[in-house]
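Shown here is one chain on its own, the form predicted alone, set out as structure tokens.
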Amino acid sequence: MKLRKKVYIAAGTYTISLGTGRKEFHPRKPRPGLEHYIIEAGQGVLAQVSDPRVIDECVVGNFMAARFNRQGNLAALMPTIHPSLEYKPSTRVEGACGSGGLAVMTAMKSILADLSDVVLVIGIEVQNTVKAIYGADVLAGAGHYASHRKNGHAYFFPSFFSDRAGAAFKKYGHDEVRRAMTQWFVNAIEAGRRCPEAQEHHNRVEDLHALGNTPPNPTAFVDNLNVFDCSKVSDGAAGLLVLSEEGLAKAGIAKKDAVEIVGCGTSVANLTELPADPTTLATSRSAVEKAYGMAGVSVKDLAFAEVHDCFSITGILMAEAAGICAQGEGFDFVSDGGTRPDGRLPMNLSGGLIGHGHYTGGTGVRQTVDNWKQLTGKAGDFQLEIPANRPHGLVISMGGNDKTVVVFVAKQA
């Protein structure tokens, strides 16, 4: 199946992703709330517009406001951006840390049904609010609380992932499968250090290699992860636009500062069942197999990948879900430099969620707002050269124990 009509992202911004590693982060200072993250991005998209009046409607990706923050109803936070959004549709969505994509498949849908020709889309989360212990358990909701928590880990989701880590070593061996999660580390530190918004932006650590080979602490953490393979806490949000063609020219974009959305994804597992095969992600390869099929490319037409890296050993799962490599390959793939702005098919190249930072909801939105900023030359010191032969981008955003994926594949306008 095709997309019917032709859909484009344009005018994408985030803020800082700010947490542990940031100048500007100090735990016990007061720091902006989910309004100053929703007005930031939101200007910043609205900045890039000839008209704000232009916007039809808006979508908010959100996972835990009301829980990190105690606020719900967030769609009505969007008029706070400008005046003229004042009674326009907005619309809240939530898929755990898979909200930012799903939030903007949701405003693909209104372009589509021919409900908007011009959609804002934020994600956002705030969730330095609380003790590192306390929010793994209100990250917990991503996965299946009632039948999942009480006999799970204290560090809920590190535990299910340490799980994976785990299976990864009995079955393709431990000194294989660690030196590729330290490389993934190593490469988004990398990365983060060239993005001036990403939360390791600030990181100098010298030998990044024997900090992310750190033996795990089954102590004090869990088995078979270290902290250092894991993504930050962070607070922030992204904002983008998506437009119909019409969209474009009511909004004065031209067509070279947007991309098109020529494929699209999105799959659900059973919330309440473990992997079958810890080892790989199903429910990401499904999604990744829809876009291809949707846009009629393989893995051979990307130029990069944005994928969902919550830890190190999901990034390289990721590689062999998105078909970049087979399974058990991925391993050697990430040691060998494979990912690397310069190797073969490079990935997450403003540091991913570890280099980064994830803002669990507006997580999506800023991978997506990377593809943007990568296929019309805006990345600035994190810009690759895009192929001419390998005009597309990959995106993945992942919701829980890969439970929830949406995946778009766009290419330049």
Given for the second form:
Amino acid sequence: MKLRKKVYIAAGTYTISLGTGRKEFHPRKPRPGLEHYIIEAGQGVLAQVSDPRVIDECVVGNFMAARFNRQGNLAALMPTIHPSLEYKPSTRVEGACGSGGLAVMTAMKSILADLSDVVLVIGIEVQNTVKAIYGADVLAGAGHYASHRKNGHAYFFPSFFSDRAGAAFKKYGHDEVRRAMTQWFVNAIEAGRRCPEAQEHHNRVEDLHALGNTPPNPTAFVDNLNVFDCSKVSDGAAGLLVLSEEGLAKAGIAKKDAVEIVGCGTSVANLTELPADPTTLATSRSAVEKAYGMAGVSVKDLAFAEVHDCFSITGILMAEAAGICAQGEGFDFVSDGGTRPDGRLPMNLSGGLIGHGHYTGGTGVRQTVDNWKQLTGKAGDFQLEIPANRPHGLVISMGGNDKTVVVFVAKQA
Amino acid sequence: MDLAQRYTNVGVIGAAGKMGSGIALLLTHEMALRKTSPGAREERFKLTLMDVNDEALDGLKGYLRSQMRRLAEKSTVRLRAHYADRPDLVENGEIIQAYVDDALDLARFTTDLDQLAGCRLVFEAIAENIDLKVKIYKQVKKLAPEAFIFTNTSSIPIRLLDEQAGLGGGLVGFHFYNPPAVQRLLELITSPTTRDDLVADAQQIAKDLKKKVIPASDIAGFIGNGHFIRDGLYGIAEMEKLRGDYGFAGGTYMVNRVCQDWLIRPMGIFQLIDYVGVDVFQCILGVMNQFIEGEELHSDLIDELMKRGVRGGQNPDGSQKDGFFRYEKGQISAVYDLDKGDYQPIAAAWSDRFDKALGGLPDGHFPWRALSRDTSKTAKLEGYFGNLAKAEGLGARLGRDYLKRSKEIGEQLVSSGVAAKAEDVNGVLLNGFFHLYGPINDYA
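Follow the form predicted alone with the form predicted together with its partner chain, if you could.
Below, the chain from earlier opens the complete complex, with every other chain and molecule after it.
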């Protein structure tokens, strides 16, 4: 299936990812709330258009504000960004940590349906409102409560991915997999340091390998992951515009400052079931194949990939799901530096979820903004040179344990 | 009676005090884990928390509630298994709340000692007063004849207490460090008459409470105060020597600085006395002086300070009371001047003279805080103390002398049989006082 008309992304922005590691973060001091982040990200987008009144519609991606912030009905917070958004259509979408990807996809559908030409998309989560042990309860909503929560781990999601790491240890050898997971962590922190908004931007740890190799502590956490294998708790928001050809003109955005979505794919898998093979991300693979097919590209046409790495093991399995490596080869590929900025296929150049931060429901929008930044030359210290023969960027936004996945392939417009 | 049975009925005397509340917290957690562990649901658990101060018991209740929540949050991985048979408890938040409720349900708060009737383990954390302790033990013996008694005394020989109260070897010294819920060290004091089954239970309880046990002989002051009190007396004597040239306040400031900076300790000796309490220091001195022969363990200065109401110790909110120093937000802000009977603010204009007299720190110096988290601290300490040995200046000389005296005290504790070996002395100072190196070392 092909897109029936061209869809563009532009005017991206994101706030800092606030949480432990950022100098601005003080656990005991009051912090900005949802309202602040929506306005900061929204106004960051509007500052890049000729007139805020060109926005036809809003979509907000968010996972669990109803629990983290006791706030529902986020769609109606959009007019706080600008008075011209009053009485405009606005929709909140949710697909766990894939909410951001779904929000971009929802905006695309509106463009494709000729309902709007310019859609403002915000992805947001503010989750430092509760301690991690209670946050784990909230995030567990991305799994199936009735089937799995009661017998699940205190750290419910980390344990799912700990099980995946455990299965990989068994299948490919502990040391080989562990080495790759640590390298993934090191890459993520180093990349985060290059991005001013990243949660690890202030990270100054000298021996990242030693830190990444910290032995797991199963009595306090999970069996096969240490805390450095995990993305942190983050507050933040990202914003962008999804536009039609006409929308670009209305908003006064030059094509050089926009990217075109040339392929997309969305897949879900049955939430009530555990993965048949924990060493693969089958749903992600399915969505990637749809996006490649629609774009008429293969992995050889990619300059970089921006993938969901809620845990180090996830990032490596994503390289395989994206077809960057054959199954089982992702570990050596990562260990050998294949995903670093100078590697065969650079991944997560602003740090990914581990290095940049993971404001869950907003992350898919943040990833799409980073994809746009890279392809339009706006990535600053983490800018990659985009090869002319490989002009595409890949985004994989995932929700839950490989349950809700949205994939985009884009190139400069 | 096995220990599992003993754990079902426990009492704490002096439970609302600084030490007692920490001991109460540790026991609440341990007993609640036992109460909620799979298969134990039918057993009845009772923790009687007794103190004479009713208001302080209210404070204890609040402390236990907030601290038990914190402990439950840290133990949730384990606690989920404890509540696996409760289909109504699914989320971490629900399990944590259930555990806090279960824990507080086993605690009884009382001002009536009679409520300890039937206790099988009794922890005592009252003032260092021999007559009072003996009187209480005699009552406990009547109310709970089977009970083993654990005293938190930091100085009084336990055999004496045991014999005077007629406990028949049912008393053991279980000396927690302040604050008990945080400090890992526990000095375990037994005497030749202590019952073997009590010693075994005491070892196991220490392990259950996650404490690092260092055994000490039943000689007044044991290891911790055996070192601290003599170290303090030495500091006072050194200050008296400087007093002529630099005044009382200047001398106090200088000796405290030498101790903290030149010896790289977490705090100087006079700040430490303030932290423990000038009153407690005096009390322990008195006990040790009573039982230790051939050594003058006394300080006219401490007596004089007490007379003037300079007592140190902490306020109920944990903030430091005035002692040798006055504190603002936990930091030293002024020093007591005995000659003027008032506090001298410590500003650069005042302290410059004393800092100059002490001279600069030797090369390779690191502050205690930086080294305490440094994995290569041993090498750094060796380098620094090597330089200190050759350094000139008053501060370096005082530092070397202090190091030497601290070592002598440590060796004396071993030679007099208080500690079985040098490692035990060093272990107490490392774990209980957060020193970076033991007093018995090659640096002195």
